[in-house]
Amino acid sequence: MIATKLMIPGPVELDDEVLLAMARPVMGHRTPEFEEVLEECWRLLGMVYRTKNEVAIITGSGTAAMEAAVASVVEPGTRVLSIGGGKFGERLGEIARCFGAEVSRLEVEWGGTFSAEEVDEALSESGAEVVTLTHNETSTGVVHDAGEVGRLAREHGALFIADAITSVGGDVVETDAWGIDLCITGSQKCLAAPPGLGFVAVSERAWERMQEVRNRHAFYLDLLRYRKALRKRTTPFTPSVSLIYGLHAALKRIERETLEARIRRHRALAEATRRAAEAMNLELLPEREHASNTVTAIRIPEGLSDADVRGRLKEEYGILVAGGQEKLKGRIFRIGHMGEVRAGELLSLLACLEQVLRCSGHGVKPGAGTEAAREVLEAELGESLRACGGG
């Protein structure tokens, strides 16, 4: 059965307004009319990033934006500290190695986080010029303290690259206040835009570092080319015009909702999911204090398999939730509640999850999960929940 409802940590479902925007006729990407669209996108990206820095728009996935950030400031011999803790945190270190960096790893248990003391010590020992972190690690459902890493990076004179692909637009990300020099995000996550666009907000310190890099190994993903184009209010290469139409519509929706209200909605959905999981006798992977605002990782109950949970949700109800990756494969499932997900959609998923668990032999009191979630949603979202009958 093809899943008809996506409840994964991206790509997310798109609002009709966004889908319709992409159906507009393609215009020339070097015209004044398209420049107006780009200008609006840059303004709105600055709003969701909480930055005054320039933002490069890259036609490519979030990983393309990760590679652009790393490739533009790293050359052979550059000392990089890569903070792990999940698949995507480790990816930044792998990218740095591809460009010849000397990479040190701060190992973090998957499902756990780090202390400021550990980061401080690792920076001192490595002499890192660049430090990388995935702020919101969707492979484990953990959100890390990017603000503290930014502070320590400044103290040690290191540039800070933060992958905020699954947090910008769904959780607090203070790009400028946290001292993030290259802040990365993607279109298909909390922004609820079509897949295929990546973004990097770049600080003046990072631009200066790029000018010093002599052994360059990037062309399409060389951010200096994007800055040259930004000065002309355009893009260096042909952008995906239709995707940018969709991005513009998605960002306008965030502006209307307001970033603060959007983050509050994401936070309420996350807490409702965690409370529901506990009411269904399920164990969360991360500790609650480090739990993500945009995805919840839940351990598969003993005696059940991935097919018993994810497989049945997809086959019997047409709902797709994510599985575990690498060392967590078959051990957890992950519910994405980012982008345009509303209370009614979450309650529907939880009701189906209850039924799947009961039919698979896991002890669940009927209605326990949905009732726990509803209590949170009514308390946190109040009138908005009652006004839409749970949605």
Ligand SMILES: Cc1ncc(COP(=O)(O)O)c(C=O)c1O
Second form
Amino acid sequence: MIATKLMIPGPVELDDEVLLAMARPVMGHRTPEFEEVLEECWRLLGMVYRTKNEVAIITGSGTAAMEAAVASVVEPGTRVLSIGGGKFGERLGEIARCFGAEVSRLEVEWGGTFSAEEVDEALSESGAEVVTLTHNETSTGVVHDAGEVGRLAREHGALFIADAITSVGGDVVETDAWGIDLCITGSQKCLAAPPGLGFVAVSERAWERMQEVRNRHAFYLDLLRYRKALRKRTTPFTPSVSLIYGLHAALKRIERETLEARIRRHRALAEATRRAAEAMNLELLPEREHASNTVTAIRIPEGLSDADVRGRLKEEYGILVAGGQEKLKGRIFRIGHMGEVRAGELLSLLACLEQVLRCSGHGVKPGAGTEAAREVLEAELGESLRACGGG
Ligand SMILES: Cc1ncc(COP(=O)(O)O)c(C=O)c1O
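Would you generate the structure of this protein in the form predicted in complex with the named molecule, following the form predicted alone above?
And the full complex, kicking off with our chain again.
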């Protein structure tokens, strides 16, 4: 069977409103009509980012936005502290190295997190001018304390780059209050917009630093070009007009749902998933207190393989969940409950998961997972599970 239901941590399924918006005729990108759409996107991005900072819209996936953020403030010899702990956190350090930075690593166990003391010490030892962190580490299902890193970065006079690609629009991200100088996100995750757009919210401090960088090695991804265009209320290069229509429709949906209700829905879905996993005798990869609210990483039980879980979900029920990456390949599976996912969809997935586990020989009491999840969803979102975010 071809998987038709996406329950992966992006790209996520798009609402018809978003799909239809992308079918509109393409318009000139330097016209007042298009500039009106862009203006609305910037206003709504400020709302989801919780920022007054300007937001650069980049045509490219999330990694393009990561590269733009790093390349714009780093030059050969810049001291960067890269906080690791998963595939994406490590990627920021790799990008910095590509641009000649002297990168120190704060190694974090995959599935674990760090303490404030460790960050403080690493910042002192490295004398870092820039610190990088992936807020919600999608590869391990861990949400890190970005607020604490932001506070410590300020204390040490370092610029803070945060990859919030799988948290903006789905969990609490306080770009301004946490002091994130370059806050990165992507379109195809919690925003539930089409894949292909990346965003960076840039603080005044970061703009200032960019002007001091002498050895500039980026062109398309040099954020100073975006700043110049932003001040003329446009984009530096031809934007992907159709994707921006889709983004606009997706952001309007968030505004209607309200960011607060959307975060509440994501948190309820995450808690329901964790409770269901426990009720099905499954083990979460991270400790509960720093488990992500947008993606849940679960260990594949002893004696079962990736094919027994993910393979069967796809073949027998047409549902796609994500596998482990790199060192976690074949050891975990990851359920994405971000974007437009509703209570009913999560309950269906959990019922199918329970069935494939039972058929593969894992001991589960029938109905245990869905019942545990239903209890959470009902308590958090009200008696009618349709109230889970509305339509
Ligand atoms: C936390 C995080 N950072 C970065 C990326 C890379 O984004 P993209 O694949 O859009 O380039 C992803 C993608 O899954 C991600 O989850």
